[in-house]
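Only one chain is shown below, in structure tokens, and it's the form predicted on its own.
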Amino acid sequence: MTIYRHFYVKSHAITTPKINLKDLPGSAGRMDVLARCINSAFWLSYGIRKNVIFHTILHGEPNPPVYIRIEGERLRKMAPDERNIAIFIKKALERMREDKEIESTPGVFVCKKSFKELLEENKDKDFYLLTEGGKNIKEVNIGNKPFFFLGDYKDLEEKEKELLYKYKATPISLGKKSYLSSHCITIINWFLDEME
């Protein structure tokens, strides 16, 4: 049985397909950070992790929130560089429908969805909130359906954290140093690899 790893990164990237691929850090609302997180979630030296599902909700202008899910098992033709990943996000925004979820390209799904709806749909998972005051991940018994939550270059809002705690999320940390979001995902993947 495949044990899937879920990652959620709250993104402040823009919600229009008019993305300037030459300026992902600036005019695209730090889409470069989101792209790096997606890279860290999936790519190995010679392939893609099939057991990873990556979730994000874009909160930038003009049409938030936009939910995007990427499934490693179905993912095709996406390359690991930031620009290529941004192209797939752009395609998702171009093809998004207001009334239902669609698969914009193989393994990439897009729709309108709130954070609360995401939590409700995944309440059977084991939620872990990355926070500097959390328990060290080495001291936590990670469940069989792990779902990790973190921000991009900004932390989750307090109301989002409170909602996670209502869904019995465990606060965890990776130690005393503060890492980039993409590095946190790499470390968690490595840690879970070691556990397996």
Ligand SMILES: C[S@@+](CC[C@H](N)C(=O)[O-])C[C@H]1O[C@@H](n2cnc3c(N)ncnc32)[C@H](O)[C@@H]1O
Given for the second form:
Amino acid sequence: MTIYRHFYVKSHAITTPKINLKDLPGSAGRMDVLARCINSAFWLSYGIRKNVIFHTILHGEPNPPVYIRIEGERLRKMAPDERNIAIFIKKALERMREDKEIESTPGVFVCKKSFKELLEENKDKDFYLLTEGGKNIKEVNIGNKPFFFLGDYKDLEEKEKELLYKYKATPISLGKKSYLSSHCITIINWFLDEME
Ligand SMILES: C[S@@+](CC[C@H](N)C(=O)[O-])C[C@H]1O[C@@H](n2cnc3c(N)ncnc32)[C@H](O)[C@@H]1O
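Shown: the form predicted on its own; wanted: the form predicted in complex with the named molecule:
Every chain and every other molecule in the complex is listed next, the one we just looked at coming first.
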């Protein structure tokens, strides 16, 4: 049985396809952080992790929230560098429909969706909130439908954390140091690889 690894990163990136690919950290609302998280979620030296599903909601102006999901099993043609990943986000924003989810490029899905809707749709999964003050991951029995939630360069807001706890999320920690979100994803992938 394949155990799928779900990751959610809250993003403050912009929600217009008018992205300056030369300014991902600035005018694109830290889209560089999001691109690095996607890189960490999927890439191995010689391939893509097919058992990863990456979720994000873009919260930047002018049209939030925009939900994007990337599925490793269907993902094609994306290269691991930040600029190329951003091109696929740009295509998703260009092709997005207001009324229904579409697959903008192979393995990349886009639609309008709130955080609450995302949690409700995935409530069959085992939710884990990544937070420095949580229980050490080494002491947690990770379930077989794991779904990890992280902030980007900013933490999740209190109301989002409260909502996660209503959905019985477990707060887990990778240690007392505060790591970059993309590094957290690499650590989790490594940790789960070791457990397999
Ligand atoms: C760069 S940190 C957030 C930045 C910082 N906390 C702030 O808002 O100023 C990005 C995310 O990584 C996760 N994170 C970082 N270090 C962690 C740790 N030691 N254990 C668990 N999660 C961690 C948290 O989910 C956090 O929201």
